[in-house]
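Just the one chain here, the form predicted on its own, laid out as structure tokens.
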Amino acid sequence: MQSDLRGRDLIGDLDFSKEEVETILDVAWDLKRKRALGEPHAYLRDKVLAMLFFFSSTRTRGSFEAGMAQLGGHAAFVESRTTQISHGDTEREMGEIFGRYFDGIAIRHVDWGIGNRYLNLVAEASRVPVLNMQCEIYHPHQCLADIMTIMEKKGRDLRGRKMVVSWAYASSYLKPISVPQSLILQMPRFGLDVVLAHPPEFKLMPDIMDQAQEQARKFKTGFEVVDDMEEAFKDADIIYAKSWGPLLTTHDPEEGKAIQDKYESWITDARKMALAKDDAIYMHPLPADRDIEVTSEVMDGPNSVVFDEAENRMHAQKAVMALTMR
């Protein structure tokens, strides 16, 4: 166990080593047990977390707020449009000032080419940990909840298990690519053979792909890319299928929507799930476009773990906060 993560930022998935992620998971399970038994665990009494949102949220806001309260602290919700950021408060000001008011700064900023840089510049100026609630490149806390959920369902020894990270069609906005990128970086470290499936226009960032391949080589796991959803699903243990925008192809919303609409057949339905193993689990970070991205039959079915996965956001984030904000 890596016992001292005090003061550390978590912005990218590889900021913490595999051993440090294992420490987070151990603490998350302990906090989940304490929550279930009603045992007090106010490790962050009198601590305050600033939550700065440039992008709307359901699970992220709810899980961080509830988690801080259960740890004995307080989370202050700050919507960027209610601040003076548009009137001159730079990343330096936010890091310096919020770093003096608060004991941690959590930020969600997914604007392409802006969000990740913003988080890193705030972190450079801050004397307290900066936690990434999602940027355009990474969604590390979602990924921690995902690996926690996979281990609860499939055991801690995941070597030889096949995990599909697949694009899926959605009719709504062009969603960020940060979730699949975090998954392909983190999952090979835990022994999973990852198959990434997407249409040609929905590629991920080349640097992230190179790092994912490097992690797969380092941990001696499989990493394959295919352009056929059904081929990917065959004999899979874990199906993680969600939409993301063709952001490396175009940033134009109308052009992106036209590209996206060519692939309406990329829906997770019972027929495709039948291609996976009988006990395969279906995962999604939510929100999902019901009966467009995934059928209700699958999302509400016996193979779906999406609500356990959503709950684990809170437990995993509590572990990160308890370890970094002490």
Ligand code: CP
Second form
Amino acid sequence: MQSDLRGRDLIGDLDFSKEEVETILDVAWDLKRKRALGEPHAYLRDKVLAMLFFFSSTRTRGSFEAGMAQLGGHAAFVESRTTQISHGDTEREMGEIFGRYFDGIAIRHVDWGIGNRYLNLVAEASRVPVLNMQCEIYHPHQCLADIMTIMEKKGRDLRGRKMVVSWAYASSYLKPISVPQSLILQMPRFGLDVVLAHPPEFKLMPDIMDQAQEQARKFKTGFEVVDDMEEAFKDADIIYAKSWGPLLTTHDPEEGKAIQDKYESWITDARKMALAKDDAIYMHPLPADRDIEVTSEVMDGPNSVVFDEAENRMHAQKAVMALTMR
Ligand code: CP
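Right, the form predicted on its own is done, so what does the form predicted in complex with the named molecule look like?
Shown next: the complete complex, the earlier chain at its head.
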């Protein structure tokens, strides 16, 4: 167990070593148990987290805010559009100033080529931890909740288990690629054989793919890329199928939508789930385009763990905050 994470930022999934992630998971389960028993766990009494959002959120906001209150502190919700950022507050100023007011700065900024850089510049100027609530490259707190959920359902020894990270069709908007990128970076460290499935236009960042392959080699797990959803689903233990935009191909919303619309058949339905193992779990970070991205039958069915997954956001984030913001 690595016990000293005080002051550390969590921006990219590999910022914490495997051992440090294991520490976070241990603490998350302890905090989950304490909440279930009604045991007080006010490890961050009088501490305040700034939550700076450049993009909308349901789960991330709710889970960070509730988590901070349960830890005895407070979370301040700040929307970029109601700040002076558009009138000139720089990243350095935000880091310097918010770093003096708050005990942690959590940021969601998913704009392509801007978000991750923004987080890193704030972190450079901040004296307190910067926590990534999703940028265009990573969604590390989602991924921590995901590994926690997988271990709860499949056990802590995941070696030999097949996890499918698949693109799925959605009609709403071009969703960020950060969730699949975080998954392919983190999951090999925990022994999962990852199969990444997507149509050709939905590639992930080459640098992230290289790092994922390196992790798979280091931890001696499988890492395969296919362009056939049904082929990928065969004999899988974990199905994680969600939409993302063709952002390495185009940033034009209309062109992107036209590309997405070619692949309406990439829906997770009962027929495809039947290709996976009988006890395969279905995961999705939400929000999902119901009956477009995944059928309600699957999402509300016995193999779906999406609500446990959403709950674990709060426990995992409480662990990160308790360890980094002490
Ligand atoms: N999964 C997730 O990050 O949800 P929100 O976008 O609602 O925060």
